[in-house]
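A lone chain, given as structure tokens: the form predicted on its own.
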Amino acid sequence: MKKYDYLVVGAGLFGATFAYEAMKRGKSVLVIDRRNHIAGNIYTKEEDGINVHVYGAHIFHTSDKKIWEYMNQFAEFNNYINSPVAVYGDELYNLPFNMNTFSKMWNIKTPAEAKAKIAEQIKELNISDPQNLEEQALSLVGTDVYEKLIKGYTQKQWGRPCNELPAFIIKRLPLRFTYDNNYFNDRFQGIPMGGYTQIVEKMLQGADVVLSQDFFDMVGGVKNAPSAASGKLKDGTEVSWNKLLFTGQIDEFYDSSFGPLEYRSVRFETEKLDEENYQGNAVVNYTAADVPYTRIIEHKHFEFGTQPTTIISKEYSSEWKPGVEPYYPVNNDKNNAVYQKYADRAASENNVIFGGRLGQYKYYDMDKVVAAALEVVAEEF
């Protein structure tokens, strides 16, 4: 029996950050992951000299200087600025919604003209109490921006018409009345030179890491998970641990005892192209409903690549079902109420910690993942 202080289930950013900090404090750590690689959804894989974001675009951005400096100890970040563009039919617009967008859409030049146009459209709609996402968006940005840049994209993301989605999904839609295409407002932004996988590799140095290892198989089934303190790895090695950090689905951990939680998933179609530059930008959104994918990523542009060929990925949103990778929690009132039951049960556990977007049923940007992991570390040690 090999004994560890901590078993970390999930080799993504949350689990790796916790493992790194635990080992700094002299703790022994075993990290396992269902997948055949580390780094979770931030996994990057080098192909033809291009670091491919295998699970979609990941752009690190934060306003927290401590988190920025923390990440920079593991990699040097470049000066990439996220400036996506949107394609609607044969029209192309800058994102986020800014003066470049409005100038192209209405052939105007000044912020006053843009504000007047939006205000005119909002007034004509006369929506005082938005009852769904469509009405909420229309009441914030008017008809043109909604129809061309929000409606089809959102419908594809959520798999249902905007007038069937709750209004609270869109609390606000940032309108910038400057000619600024920087998508984020954060002070710090960039892509690690050489990709993200190297960061997690450095974090996990010193840990025992077992890949293609399912936690529930290891402990003899889902029903044993909450009480498990030992198990058997796929090679037959018996292991035990004092405490468990679980970054998988919290509802799966508790055998869906309060009912299943809903997730959205994403499917990627990645292909190599024998051309130097396919779309001229790392991220291009396709906002029309009749285009089946939501966006195309051209990976080389994240690191200003000059390779003679290129690699692109088309992203398709879909409903989650067992056996498919869950990406986004569906944080509506119904799911949040179910999650709260799981969270209440989790709070009573003495030897289990839940973390990450699946363990805490919460959408996290990468900087928030690291911050949340460090909060757990501060509570633990």
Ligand code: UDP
The other form holds:
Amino acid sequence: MKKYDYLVVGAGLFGATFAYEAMKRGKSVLVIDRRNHIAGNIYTKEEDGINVHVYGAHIFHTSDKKIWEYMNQFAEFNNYINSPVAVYGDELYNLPFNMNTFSKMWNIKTPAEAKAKIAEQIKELNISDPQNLEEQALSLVGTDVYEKLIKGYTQKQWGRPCNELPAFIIKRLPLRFTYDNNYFNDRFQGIPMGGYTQIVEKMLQGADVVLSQDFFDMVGGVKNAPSAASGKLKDGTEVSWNKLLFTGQIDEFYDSSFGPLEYRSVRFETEKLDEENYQGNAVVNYTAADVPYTRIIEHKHFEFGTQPTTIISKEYSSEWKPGVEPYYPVNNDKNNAVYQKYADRAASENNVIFGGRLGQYKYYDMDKVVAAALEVVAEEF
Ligand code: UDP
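Mind sharing the form predicted in complex with this ligand? What's above is the form predicted on its own.
Full assembly next; the chain just shown is listed first.
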């Protein structure tokens, strides 16, 4: 029987940050993952000299200098600034919503003209306290931008009408009356040169890592999960641990005892193209409802690649069901209420910690994942 201080379930950014910090403090850590690779959804894989973001575009951005410096221990970041464009039919607009977007939409030049246009479009709507994503979007940018750049995209991404989605989702995006196409307001931004996988690789140095290992298999079924302190790896090795960090789906951990939580999944159709530059930008969003994918990523542009060929991924959004990867929690009132029951149960555990997008059912960005993991570390040690 091999004994560990911690078993970390999930080799993604939360689990790896925790594992790194625990090892720094002399703790022994076993990390397992269901997938056959480390790094969770930030996993990148090199093909033809291009680092492919296998689970979708990941752009690191933060306003927290400590988190920025923390990440820079593990990789050098380039000066990539995310500036997606949106295609709607035969029209093309800059994102996020800014003076470039407005001037093209309305053939205007000044912030005052843009504000007047939006005010004119929303005056009859009388939205004083937006209750959902649709009201929030309309009250911020008016009907034209909502109809062309938000409505179709959001319904495709979330599979729900905009008036059934929480307002905070659209507040992730900056709205500016300057000619500035930076998708984020954060002070620090970039892509790790050489991809994300190396970061997690470095974080996990010194840990025992077992891939293609399901936690529930290891403990003899989901019913045993909450009380398990030992289990058997697929090669037959018996292991035990003092404490568990679980970064999988919290509802699955508790055998859906308070009902299932909803997640969105994403599927990618990736193609290698025998041309140097397919779309001229890393991210192009397709905002019309009748285009089946939400966006096309051209991976080389994250690192200013000059390879003779290119790799693109079309991103299709779908409801999560068992057997596919969960990506996004659907944080509407219904799911948040169900999650609260799991969170209350989780709070009563002495030897189990939950973390990450799936363990905490939270639409975390990468910097927030690292910050949350470091908070757990601060409480733990
Ligand atoms: N969004 C939109 N049109 C776009 C891009 C984003 O309406 O062209 C909305 C949509 O509701 C989306 C939200 O903004 O869910 C947040 O977008 P973000 O790019 O932050 O999503 P992520 O990259 O996390 O999938």
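Residues that one form lacks are left out of the comparison. Numbering follows the first chain given and starts at 1. Rigid core: the largest C-alpha set superposing within 1.5 Å between the two forms. Computed from a predicted structure; not experimentally measured.
- Once both forms are fitted on their rigid core, the CA atom of N72 lies less than 2 Å apart between the two forms.
- When two forms of a protein are overlaid on their rigid core, residues whose CA moves 2 Å or more are considered shifted, and L125 is one of them between the two forms.
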